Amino acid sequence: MTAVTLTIDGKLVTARADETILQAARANGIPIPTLCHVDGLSAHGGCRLCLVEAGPGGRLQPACVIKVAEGQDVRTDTAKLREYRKLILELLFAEGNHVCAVCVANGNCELQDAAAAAGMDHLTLDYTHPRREVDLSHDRFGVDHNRCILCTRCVRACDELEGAHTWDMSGRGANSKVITDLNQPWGESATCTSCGKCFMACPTGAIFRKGATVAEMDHGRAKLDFLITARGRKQWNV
């Protein structure tokens, strides 16, 4: 595979030409922010966190999606990227329900992380107040859409780890929300194989286990890293 050699922040790195400037960074410790994104699964783009000031006139793009390119000038933390990446967690808040004080994902979730990482201690936006169900039809599981961040993780690891397509996305705008099957209640499913994968991969506590209180739920990402890197390396009997 063709090397190619690009700079970012500053700093002269190569990779592979296949790579993302997502890839390229964290391979040589140039952290950039993600929500929708997981390793190994395919690059969503939809968060935005990951925008990064590349190409002429530091153009704003998602790190994750656009491929490394020879002479790349590539900025990952400047004044107008923490501003936008500011302003989106602020919107995520601002459009959900998210009230962490009372979440069984506090202390352990990935849009509070980034919140706290990015200085965001208030909000700036008025709060939408949506009218969002709770399921809670499965017999391990629930999905609070309240905590939604329309991340499609969930959707991702379903269809390419698990293969079952349990999870979509259904509506447009502020009234898009993650389905199972045919918007059928998630106990319904006749597609789910309980075997927890959306539940953990998902970034917030949208999705959690049944019988977590508040603060005590873990997503085991571990265990979906492993999934993740035996199935690239065909290691399903492990």
The other form holds:
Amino acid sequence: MTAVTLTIDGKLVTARADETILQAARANGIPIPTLCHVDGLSAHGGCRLCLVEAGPGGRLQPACVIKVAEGQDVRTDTAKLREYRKLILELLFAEGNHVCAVCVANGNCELQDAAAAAGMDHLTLDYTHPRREVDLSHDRFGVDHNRCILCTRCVRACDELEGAHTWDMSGRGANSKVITDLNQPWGESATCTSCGKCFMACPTGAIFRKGATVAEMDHGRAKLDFLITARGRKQWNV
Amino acid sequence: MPDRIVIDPVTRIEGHAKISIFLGDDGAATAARFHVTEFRGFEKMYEGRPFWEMPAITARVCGICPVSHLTASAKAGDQILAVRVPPAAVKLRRFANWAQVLQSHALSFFHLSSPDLLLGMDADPAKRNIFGLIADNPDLARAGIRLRQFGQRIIAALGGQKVHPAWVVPGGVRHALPDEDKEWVRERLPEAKQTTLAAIGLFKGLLDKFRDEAEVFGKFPSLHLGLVGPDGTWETYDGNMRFAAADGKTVAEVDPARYKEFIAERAESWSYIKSTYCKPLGPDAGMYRVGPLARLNVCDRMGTPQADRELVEFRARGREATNASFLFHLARLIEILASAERIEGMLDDPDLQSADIRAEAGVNNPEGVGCCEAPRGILFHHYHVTGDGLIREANLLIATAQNNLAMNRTVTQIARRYVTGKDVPEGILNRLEAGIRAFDPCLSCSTHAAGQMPLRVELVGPDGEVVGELRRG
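Beyond the form predicted alone, can we have the form predicted together with the partner chain?
Whole complex next, starting from this chain.
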């Protein structure tokens, strides 16, 4: 595999030509925030939190899908990027109903962590307060669409790891939502194996273990990473 | 010309309120009203949420008594799960609720009411507060603050945080009491009891000075409502709800699940707080009080030696005296003592360190009524859920709403005694507030109302026109 050399935040790094900017940065200890990305699942490029300035004119590009290039000059942490990331997070908070104080995932939520890291302590936008549903029809898990950020991690984990493809997307724009099977209650899904990978993949409290109360939920994300490594590399690291 | 005096906002209470005093043609007060001016609306917010999340959401109703809301909510959840809560979890819940009663009562007495009692009803308003108390009597202020800390620390030890600990859950509790906290409680118990006994002695000594206030700060016969154990003992977690008449005789004693048969709620156009009354007796004869005074009037005994001695002395004042709302203060202190004694009695129970503290189940019952005693009085959470466990309908019946008719009668009684015209001295306005403070109302709890505290008094003429207004806060 061809190797390329590029500069990330002034640091000269070498990467394989098929790697993304995100992979190259993380391999070199340069952090880039992400929400929809999960190592080992296909890239989605939906949340735009991983935007970096790359190439001539500092064009904004999602680091999770853009491949590295020879001589590329990448900036991951500029004032402009910090401002955009904060705005992206504000938009996510404004379009759903995210109430950390009474959320099952409080203290164990990637959206909350991202907001804290970005210094997003209040919204400059109006909340949209959408009316969204909670589905508790599944035996073990519930889905609260109020807390869903449409990252599609559940969709990809279910499809690519479990192979069930129970989850998918429905609707457009503000009406988008994740659905099970043909938009029927999760508990009536014929394809769901109840494996819990969607729950492990969910970055927020949108997919949760039934019976959990506030700040009580552990996604068990390490198990998902274990499975991804085991399946992808035939390594069973415990 | 006849007038109305408005006190807005009422200070040193939990929540926003104002008082209107209605004056007759001769300028004397004819009536007064206690208006709650805030709206919270939690009952509506609950709809569509999983009942498993309810305790933590309902805890947000109140930062002073979150444990009581957690407990009532979780008990409603227990019924929806249709499980028997493990005995160790019941003990831990009781333990936390005693700590809750203790710290909330300490706040009411030392932080909110003692400035009136120790510095005087007519003291300079700028100094008639906890800071004035600290300047005047630093030892007492410190002891009061440390007493509250004692209760708060127990709550934090169990729930991980002092305010809004999401620790009581349907089916049980989340953690046992850590060993190191148990030892801390043991070390601080003697001081907590000593502070309480000293405050009881102090208050009894002040009763002569406040003889006039005790006569008019809501002294009238009424029913009293509170939980009692199976043998009639003072109770804060479980048992039956007992209505006692002004003479102490039991009028009704029933399972709290039947509360709707016995308690009716009525909305008023001039307040966000509802008024409740004993349904079979109607709004007049059915007026009742809840909280420390009521609990001491309905129970047969406190169940611990020192608190029982105090109850005997309390009762020896006569039933007329124990219908005086001014004695809420004394009842509150006796309950702090009882709570400290109960905590002491349970501290070495190995169940406090048990691992069997949570029963899990699905939705086995479409409805649940949870009831416990909050510091301010009996509290009900009533939920209806869908087959999957989403809240369809919620009803919260809060202590302060249950005291609303009595609080209105209290401000009327005080106004009639002291207000003789439009020009009302500040010390008299403070007596109106102090009459309300005796009940230790929590308006943020009872109207589903937020914000800071502060009193407004309005003077209203017979034609309804506001002719005078006094603000503070």
